[in-house]
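The chain that follows stands alone, in the form predicted alone, written as structure tokens.
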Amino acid sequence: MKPLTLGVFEHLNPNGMSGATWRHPDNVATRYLDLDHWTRLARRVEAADLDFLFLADSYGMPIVDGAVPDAAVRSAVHFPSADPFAVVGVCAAATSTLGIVVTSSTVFEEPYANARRYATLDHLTRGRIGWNVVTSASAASAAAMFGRPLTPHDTRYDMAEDYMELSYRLLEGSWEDGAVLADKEAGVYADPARVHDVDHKGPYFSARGVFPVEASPQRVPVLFQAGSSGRGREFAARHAECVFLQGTTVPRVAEAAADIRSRAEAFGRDGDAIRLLVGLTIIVAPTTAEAETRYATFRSFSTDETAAAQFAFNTGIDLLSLDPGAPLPADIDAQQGQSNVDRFRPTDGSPAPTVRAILDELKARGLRGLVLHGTPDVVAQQMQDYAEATGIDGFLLESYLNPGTYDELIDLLLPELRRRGIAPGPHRRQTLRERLGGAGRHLPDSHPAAAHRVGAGR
């Protein structure tokens, strides 16, 4: 088995992905607005040779009947939150080889401003930046804050296709490699013949002019995406280099993995080159008894109210208002979060879970993927078995305690993964794309972005 790809999932919020673990006496996540909090974490993740630090984001928040539920405010369930772009620079300055991935929405960010931001970060990080492309979680509440109507689910993906096309033109289509001469004696900073206009008129976005940022080390940041719906999978297969899958059952994850790789092949891409990752929370201790105690503590911070607030964040649906003995209504509006509704609608003929069962499931893990607990050898074996059974390439590690989760990961689990030969390798100076298995710094010719690259015989 090849080494696993392992990234660390964080967001600028005092809480984790389930319950109210910020209340744990040893949790320092409430310092999320302290720069030192992020520089310490970035250095530690890099020193552990993990592949990247992933900074999640959403403009939205949990909303029920037009208001943030009191439970979300009291328990810090996806509220409050702050802008992750504000800490990317300090994390980059604190490290030299760690990949840094940050989320940006194709619905609420303008393509030109977004491309300019990522191109600049790609320069400043020397090619270590990734873009988590989202069509927006909590889209209804975010739209309300922007004073816009909710864009329907499939339309958001139509917009995203046009958004990516324009982004590729900006990042690949203005500056040739070698355009910058910086020749002081000749008085020529850049060769005008190698700098080109971009002219895009799409169904949703338009731009005309010269992109002002020089070609960056990767040109296009490494493209991450998480979409489990049919449209989401199609988008991932066409564009993404790393795809996050919900860690539901082994058969469903295996089916999703095979489907995305097959769709990528249909687009002329190498399906096996796409990194498929599942969210994972690990609770590890030296003994089974200690691991069980820690797991019970983890679960003790969840209630029906926090579970319902978690679900409302991604779907806008108030589980507490529904019949607990019935499944989700067939006609319920899933426009805001199709994937998280489909998660509780089986396609294998098995009975749909009741609302009560959904609340219990969310109390156990919230919007997390897998939750594995045990001794280092047990958890490492479970990770290995899961990856082999599903065909995924690695995991996005979702903390529930800081620094506790990282203590368990770095001091207990990683040594066991290394013993098995499935931990990420040592960091060296390379781009994030190369770190994740790319053949070079740039996207391959089979990717749709490459069609817009200027120069080099194109």
Given for the second form:
Number of protein chains: 2
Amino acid sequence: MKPLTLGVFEHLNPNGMSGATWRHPDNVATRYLDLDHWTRLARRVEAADLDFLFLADSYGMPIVDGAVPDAAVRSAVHFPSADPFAVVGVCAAATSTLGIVVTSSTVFEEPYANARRYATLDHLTRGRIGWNVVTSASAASAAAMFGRPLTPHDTRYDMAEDYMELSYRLLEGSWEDGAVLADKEAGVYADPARVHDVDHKGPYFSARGVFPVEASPQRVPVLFQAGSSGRGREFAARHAECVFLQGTTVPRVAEAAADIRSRAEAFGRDGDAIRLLVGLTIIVAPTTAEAETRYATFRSFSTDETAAAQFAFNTGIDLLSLDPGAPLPADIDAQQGQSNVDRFRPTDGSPAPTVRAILDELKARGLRGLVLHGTPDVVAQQMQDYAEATGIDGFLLESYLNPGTYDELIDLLLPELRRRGIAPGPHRRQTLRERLGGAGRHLPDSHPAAAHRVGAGR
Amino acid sequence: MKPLTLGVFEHLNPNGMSGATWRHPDNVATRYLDLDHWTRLARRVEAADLDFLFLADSYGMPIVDGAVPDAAVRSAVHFPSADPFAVVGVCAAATSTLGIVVTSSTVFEEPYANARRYATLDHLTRGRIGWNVVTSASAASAAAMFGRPLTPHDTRYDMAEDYMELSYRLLEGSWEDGAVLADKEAGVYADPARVHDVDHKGPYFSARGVFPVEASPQRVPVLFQAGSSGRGREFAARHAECVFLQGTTVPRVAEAAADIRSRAEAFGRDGDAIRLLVGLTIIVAPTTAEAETRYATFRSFSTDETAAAQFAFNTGIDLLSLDPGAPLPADIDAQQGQSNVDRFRPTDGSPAPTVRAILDELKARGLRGLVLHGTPDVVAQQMQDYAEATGIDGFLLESYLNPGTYDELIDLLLPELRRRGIAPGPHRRQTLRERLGGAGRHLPDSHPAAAHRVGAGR
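Form predicted together with another copy of the chain structure, per the form predicted alone context:
Let us now look at the entire complex, which starts with that chain.
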């Protein structure tokens, strides 16, 4: 088995992915607005040879009946939260080889401003930037803050297609390689013959002019995506280089993995080159008993209210208003994050869980996907088995305690993964795309971005 | 005379404010996309006790007949350029007390996303952030890139008023002071009774919901503005804490300074508390002859083409297409930056300069305002005289060589200003607002933002 791809999943909020683990006495996640908090974490993740730091984001909030529930405010369930872009420069300055992936929405950010921001960051990091492309699943609350109606799910993907095409034109279609001479003697900074106007007239976006940022090391940042619907998978298969899958059961993940790779092949891309990553929470300790105690502590911070707030964040549905003894009503659908609803509607004939059972599962692990706990060798073996059984390439590690989870990961689990030869290798000076197995710094010719490249024949 | 306020004016482009000084053999400004370039500069500016680093920005480009002129590409006149937001985190991480002012447009950035970004940065820097509010004067080329029609000048100011009001609501009207308890024992992160919904329905913008970022040290970043039209001055007088004035003649600047202070008084604000700053280029050397040689070298990189490209950037007018022997035609008006045109249309009865004379002036100093050259004592005396004669509070220093200008500033000029007791004082741990003379971390009650503050009475 080849080494796993391992990234660290973080967000600018005081809490984790579930419950109210900020309450743990040793959790410093509440320092998420301290600059040093990010400097320290980024350095540690780089020193451990992990592939990248992934900064999640959402303009959404848990909303019930048009307001953030008191329980979410009190328990800090996906609220408050802050802008991850602000810490990218901080993490970039603290490291020299670590990949940094940051989230941006095709619904709420202007494509031109967005491309300009990523291109600048790609320069400053020397090609270590990734873009987690989100179509804003948790968009109802965000749309209200942007003063807009909610864009329907499929329209969001149509917009995203147009958005990506414009982004490719800006990042690949304006500056030829070699356009910048910076020749002080001759007085030529850039060769006007190698700098081109972009003219995009799409169904949703248009732009005309020269892209103002000279070509960055990777041009297009490494593209991450996490679509789970049919349209989401289609989008991922066409554009994404790394896909974040929700880690449900082995058969479901194996099916999703094979489906995305085969859809990518249908687009003429190398399906095996796509890095498929599953969200993973680990609780690792020297003994099984200790790991179980830790896991129990972690769960002890969850209540029905925090579980319901988390579900509301992802779906807009208030579980506490439903009959606890019955399954999710057939006539209730998510305004967003439908996959988080579908997950509790089995299609294999098994009985649907009651709302009470759903609350209990959410209390145990929120909407985290895979949760593995035990000794380092047990967890390492389970990771290996899971990757082999599903055909995925690695994991996005979702912490529940900071620095606790990182201590477990770096001090206990990684040495075991190294012994097995499946830990990520040491960092070298290369772009994030190369680090993740890309053949070069730029997207390959089989990627749709390549169609917009200028001057490649020179 | 009280100490001057001194900030450093920088932008993410390889060139300076005029000509093609990137060609100077000692100029490292071409490294503007290197992270270390900004780390080094920010540290140096902080160590010299200057008040802040100001990161200018524009989505505009020099445009003639719908395209960036070849001369601008070749000579790097305001092109290429990159996103200054990307380096704010870098500069923040490199410093601990320096103010960092970054530009953002009320036309092109979403108010909600913008407020979230500044609030996050204000947290990370512990209250060292300023916002240079621009209404996007050089907006024609930018509008094309955003796929929008150009918004007329006065409409832009109407939009900006609405934008500011929404920003104040988000930053002052959602979180009360003391709302965040982060009480791990009691399990209360924030008190829901002290976190409020914002509901804004303006003529241009609307937003409904809770602002997701907890209250930052300054809440509203220190507000900078540079409006020079009547509407621009009105806007500045109502909102700005620091106003960047174009440094033309002493009488013009004195008039503008008095006018802005008196307009501010009419709004019930303390006019004298507004920091009025003039853009200043210095060429300082141990002897007059050396300073003159340096100044000549600096001008030697200017050509008619670079001068015309600079003017096109600010006005959209191509001087090279006009009769060089005649003044600016009466029927030609700027699509933007009208003040840069008006400057060459005297109102005091003196003859209007010819296009040839305008090109020559632009070659000498671009659209820089005040240019002072000479020995440290001469330049210091001129700065002091200028500040006294105009009633301004300080200067924004526009470099022409990096590190050359900073060497002159820090090694030669600042010691002389210190001897005269008019250099900025040593940095202390305080917010940028306090550093600039504010009575506290937050905007005073006389500022329009204060009307939207919640829970101040508790």
